[in-house]
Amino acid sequence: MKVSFAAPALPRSGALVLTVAKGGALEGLASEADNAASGALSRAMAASRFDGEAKATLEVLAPSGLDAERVLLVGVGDELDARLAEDVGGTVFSALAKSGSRSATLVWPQAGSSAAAALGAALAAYRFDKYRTRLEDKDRPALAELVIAAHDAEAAGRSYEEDGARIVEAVAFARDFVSEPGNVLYPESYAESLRGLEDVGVSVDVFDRAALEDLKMATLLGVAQGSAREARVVVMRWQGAEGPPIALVGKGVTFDTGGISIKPSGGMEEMKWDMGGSAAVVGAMRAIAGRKAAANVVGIVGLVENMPSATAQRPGDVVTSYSGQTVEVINTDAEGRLVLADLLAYVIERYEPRAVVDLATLTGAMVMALAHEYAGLFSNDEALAEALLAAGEAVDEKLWRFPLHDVYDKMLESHIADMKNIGSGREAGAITAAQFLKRFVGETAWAHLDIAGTAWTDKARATVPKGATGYGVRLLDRLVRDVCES
């Protein structure tokens, strides 16, 4: 969807879209449009009782005496702030996008957000119908352009154009990731897709299995040993400023079987997801390399496949990580933390950040804790976490803490190596393995996010389409800003 910026003006032509505060006045270009309208607009309020409320809508087709073809009223409450623009934009995207409706105007009340409610509207906007041959024309949002009229236009296209759209396109990258069916998205055709990022200026290394086995990294590749894909890691670099980097640390199993620990077949499809870390990580390196961002950020992902087969990994197995720390492995389908233990201990030894936080969806147990309304957030830095929670409730991606103790390491305790990789029982099961990490960070300011609840929704929310979500995109990109950049 094409989104543009004019002066406050009634179109003559598509949808016009009026927003109306809290107690239902319309005000300004509303009540203009409600005089040509003969009182239309104030009688379809009071007929259906709306008042306003945020992100209600109400519809009203071909007024006599507006040129518009259909008027929709959008409530955005007593306080418009930034992140209720976003919202307010995503409803009506939603709202008109299946309407029959090519284009609209959305007259926007005050300066300031005018760009987030554009921002809001192009994330609303996204689909995934690469393999729908079939869809019905009545089945396609025909919204393919949305004019912001605003007091602020030319200020808020300047800021749009130069960071809105960087995101929109960033969360854009890693849905599309988090959307591709296991046969499709592999690892090798995961990492020679990443190898597009060198075109927005960020430097692209891919270690395939020979360089991975002499690099040692033999937890990573003991889960990928039962697939007929090869392992991937791959190392992006964006240099915009100098220093030690921030380190973004990704998941990338791109089907979990659950290996020899092979998961129950219902619902299986959705393991395709399991990658969602990665592309969160290589979503934010798009959007901050997209920007030009005054920074130094190092992104690895680990690309794996977790299959049952003759060669795979079997529950009992010793294996000896990057960091020399040797781990048996009780259950194949607790593989995350395999993968991250050896991207962790290389990333900290190779490029010495100031901080790493990794993202995975690590723990069902996370879902049963959080649903899909959070995240979970584990650090051994309070600086650190404060930073993510406060960039979390900024872009609307929440986090929410949980402890790490040293009494949770009982729990990984094996009879003949240095660790097991999974708890006894299944109680604390995301902070088990969140404890596991923490064994290959050292000192190093770290964070862990678990995003296994919000990788994925079946829940649209204003912003945020059925599917993949793009989780973690923002949240990275507005860390950096905050801890970066500022």
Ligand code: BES
The other form holds:
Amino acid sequence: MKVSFAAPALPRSGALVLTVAKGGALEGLASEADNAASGALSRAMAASRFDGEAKATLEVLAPSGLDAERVLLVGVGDELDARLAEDVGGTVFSALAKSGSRSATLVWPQAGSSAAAALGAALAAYRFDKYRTRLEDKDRPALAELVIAAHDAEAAGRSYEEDGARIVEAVAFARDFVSEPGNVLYPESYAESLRGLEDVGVSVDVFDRAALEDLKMATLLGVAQGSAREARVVVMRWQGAEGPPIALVGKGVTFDTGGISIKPSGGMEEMKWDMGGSAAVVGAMRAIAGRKAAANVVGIVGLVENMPSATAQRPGDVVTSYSGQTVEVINTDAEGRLVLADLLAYVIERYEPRAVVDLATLTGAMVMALAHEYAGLFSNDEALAEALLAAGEAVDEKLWRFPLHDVYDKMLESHIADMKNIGSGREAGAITAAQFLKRFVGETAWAHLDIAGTAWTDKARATVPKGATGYGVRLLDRLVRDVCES
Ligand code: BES
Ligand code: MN
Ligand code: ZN
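Alternative state: the form predicted in complex with the named molecule, after the form predicted alone:
Now the full complex is given, and it begins with the chain already shown.
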């Protein structure tokens, strides 16, 4: 969908979208439109329950006196901030997508938030149709053009082009990776696609198996050893400023069968999105580079497939991590932490970052605790945790903080190695996973985001269609703005 900006005016064709504040008063162009239509809009409101409640909609077809083929009234409640503007934009797209209108003009009521409305609409317009060969035209969105009619059209247009549109691309980039099935997206193919980031100025280094063996990333390689697909680690750098970088680390398990500790078959297909953490990191790198951020950022993703086979890692195997610490692999399905352990230790030693944030679809326990609204936050640093919580609220990728404590760490004690890869029993499963990671970060400011519940959704939200959410892209982009660029 093409998004553009224009000065406020009623359109000559297509759909006309008017915002209505709580209470249902028609103001400005909305009242002009109502007059031109001899009161058809106010009569439609009176005949319905629509009263301007945020994100409620009311459609009026072909009102005589207006050129528009339809009028959509959309509620903006009683406090229209940038966050709600995004949701209203997304709501407008979804309400019109399959209405039949090819173009729409959204008359925006205030300066300052019109670019946010455009962003929300464009985020909602994401689709992943590449494997549908029989999609009929009536099942495709017809809406191809959205014009935002706003008093600040010029400034908003510039801001959207330089910033919002870059975010839309980055989120779509991440959602595409998460949507791809495991037979198409595997470590090697994923790493190849990431070379495309060089086009936006990110430097990309791909480590193949031999390089990872030389580096002694044995906990990561242990996860990959049962698969016919070789592991890859990809390091992405954007140096838009001097000083130590912020490091973003992502779990990229392109398919997680559980390995020898195999998962039950029901629902296993969902484990194609076990690379959601890595997608957040690569999406954030794209957003950051896309808007040429004045920040120094290094992203690293560990790409592996977790399979059972004759060469697979066994429960009970002991592996020596990049950090030198040994791990007894009690459960081969607790593989994400084994991948992250080597990435964390490596990125900290190699780049001495000012802070590290890792993202991973790490535990089913996180989904039990928080379902799909919040992701879990674990951190050894108050300032970093606060910054992440604030960024999450600002972009509606919310976080809830969980504790770290020695008592949970003790649950990882092994009889024969420095640690086990799971706790004793299933209690506090998301926390023991975080405690495991903590053993690989030393004194560096670090945060771990368990996004197992938020990487994928079965229920559409205003700016997030069903399927891959791209959760984390906007959160990390906002964190970098707040921490590095201000
Ligand atoms: N990728 C899974 C976690 C997961 C489960 C994400 C469900 C999204 C939905 C992870 O690798 C895993 O299998 N974790 C185990 C850990 C357990 C063996 C300690 C889990 O949560 O069951
Ligand atoms: Mn697993
Ligand atoms: Zn996993």
